[in-house]
Amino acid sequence: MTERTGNKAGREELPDSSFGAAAMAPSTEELPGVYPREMGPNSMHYLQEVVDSGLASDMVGRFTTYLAAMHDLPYCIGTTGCTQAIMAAMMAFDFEHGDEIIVSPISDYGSIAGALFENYIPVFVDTLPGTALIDPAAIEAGITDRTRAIIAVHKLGLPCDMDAIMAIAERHNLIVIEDVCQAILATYKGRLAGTMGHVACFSFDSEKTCGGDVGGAVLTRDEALHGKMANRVIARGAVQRPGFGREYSHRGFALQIPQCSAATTLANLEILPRQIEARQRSAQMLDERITQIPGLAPYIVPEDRTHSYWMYGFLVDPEQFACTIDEFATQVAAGGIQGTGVARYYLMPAGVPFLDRMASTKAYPYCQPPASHEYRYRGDSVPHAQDFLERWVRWFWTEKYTDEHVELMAAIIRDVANRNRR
């Protein structure tokens, strides 16, 4: 059970960890939480549907092919979650163990569970300066001849630089993974998140930017490695044998999403493009009065691209305030900004320790063979993702949010800066 603090004002405070459902309820009858969620109107409709049909109704594949048509790509599996999505991409690509993924470092496990389970190595290399999105130069500079994959992470809403991370793969034959869980609807050069890369994951969990309960999907162009996919995740990995019935002849697991899940996610994708523009609008608006704020800076979006903001979040300067980091988000949460926090744990080749004993230990697959050589999982082995990471404040950010909502917001962050500053 999560853990609460009171804070002087009688509310309750969550630790920053917190995630999901806890991390995102309102505390102030002034700002709005996430939730409750609004729901698709069509939601009970599409619901009533899969009961009365008696669970025979066909919602997974109108949710699929909806999702599909949205993107423009032919084919999409619907799973239990992105972590899920990545996994059913990982289980087909029959890479060997010990080959290696490059992800980005701020990221979530989720990006990496599904290449950890097939026993392949992922790789962390920097960010950009200032940023989360993985640097394309430092992609380069970490392939070997054991690297099969890259898993660009659209992180906080805004994606990653495609073309250059598309000419990379090019140049050395690697499959681009894009994980789009965050960044459903942005766009980079007028092009959909999830409409570049070889496949593209999703997520559709309850906090989401479309959120539908539980699910996610799994999105591609390539016929034959949907129909890997497809094997792996609806038939675990069976073939028809004559004769005999159902034979494994690859590892697969049971991964489809389930038909309520799809009704609603169906249901919130239909309303997820107002949405967007909604939370596009209001972020950009307080991104303007956080320029005005000495000693912070907003996320910075590039021109060529558009942020779909399922997390805002803003830099700040720590040699213009008095306080820590973890102090001013303290203070801003406690102002009524409810998950106000630092995100330190998105840190991943920090935030695996059990990895950095494996290799250290070159327990299986960090033997040689199959490994190629010695690995170490370590914080300041990305530090511009830790630099980044060790000055962003931010909380989860919700359509709901009005104009009035936005200046309430740019006066509570004013007035911690203004009481801190140095």
Ligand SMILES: Cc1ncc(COP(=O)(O)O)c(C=O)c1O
The other form holds:
Amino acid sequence: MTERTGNKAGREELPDSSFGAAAMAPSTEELPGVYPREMGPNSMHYLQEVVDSGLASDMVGRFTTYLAAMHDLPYCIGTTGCTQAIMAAMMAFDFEHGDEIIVSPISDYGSIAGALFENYIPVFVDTLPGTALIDPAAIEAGITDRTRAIIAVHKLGLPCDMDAIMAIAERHNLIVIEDVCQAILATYKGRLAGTMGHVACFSFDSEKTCGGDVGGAVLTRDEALHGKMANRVIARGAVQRPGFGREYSHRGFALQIPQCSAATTLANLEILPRQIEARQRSAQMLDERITQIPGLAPYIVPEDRTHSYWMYGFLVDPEQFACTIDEFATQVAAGGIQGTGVARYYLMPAGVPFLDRMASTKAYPYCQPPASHEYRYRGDSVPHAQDFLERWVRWFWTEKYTDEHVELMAAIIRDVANRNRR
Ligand SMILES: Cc1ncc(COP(=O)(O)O)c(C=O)c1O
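Swap state to the form predicted in complex with the named molecule from the form predicted on its own:
Next comes the full complex, this chain leading.
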């Protein structure tokens, strides 16, 4: 067969993953999919305002004010995504190259991109057994004299144990960034996700719980930090020098959320509480059905928290089934819950071979200095996280599920379990 593209390296760099609607299972007659998204009734009205104003409306300000008020936080910057929101925080901290950021090991590349671009070193520590959430004890054990911050990812829609994490951070003088990308309006001991750490980062990407199109936000109650973040990601690092004009004091970008995304996101935030309630109601109903299927267990939601269900999943006991977890998931998908799968790629230390290469070849910042010791990135460094992902089957949840949909999903899963039982 003739080669259609250039060299092998070039082929490897071709994108092989799609995002948004193209990546999601479509709706079927039996079960709705995530797309088409329900858009807030004010979407067209707000978009019209942006257009009628000739782009002079303050739609971005209205969106950030609304989101900040929802979270009772004084400062908010609208960004083009959660990746860029976390990047804003990373750019605003004056850490040294080679300083360490402790990160949840079950996450997305967006959680660590900002740290990488600032030449900080991500350190993944393990999860609590049977969960996708970072283990506070593992954080404590992973702290060195180079640790500067913790990125706590409220994975799937369920908040981390924030009291424990904040107590550790206080003891060791560390910054805590809440990655709320998947958990908007989830709660921990009655407090909203994003209101407990020093910085909170959100995504309004079209496939997220509140999908506004392309967007994100970074919130804080720290005025000085807010100013630095705005400088780095809105003003491109520039300050005004009297008699001169724009002078660049730092490296920076223009990563502000576009007005049209701010418009649709604002409209979608207005309907979000109702949608979260619907997600919770249907997910809890399916949890009850899953509990009754031997060999399966619902994802545990501790009593002190609420889950906002960006994603739904359950745990499979491999001892009780003759099939593999991959076959189990494939059969659930074939039964009608399209998009069901296992998600090994969420295991970040296993999903960043380029970082392991950099660490093993001591590429900057893994050379010493600025690094203070050796690093490696391997899935087996976080065995609880690895084990969880080997037993967990999941798909994207939607507020559109009715009781009938839940009963249908429960029947599909029960049938697969019964068919494969040892
Ligand atoms: C936990 C987490 N953090 C950050 C991101 C990055 O978000 P965005 O796509 O808005 O940049 C994602 C994206 O899926 C994510 O799941």
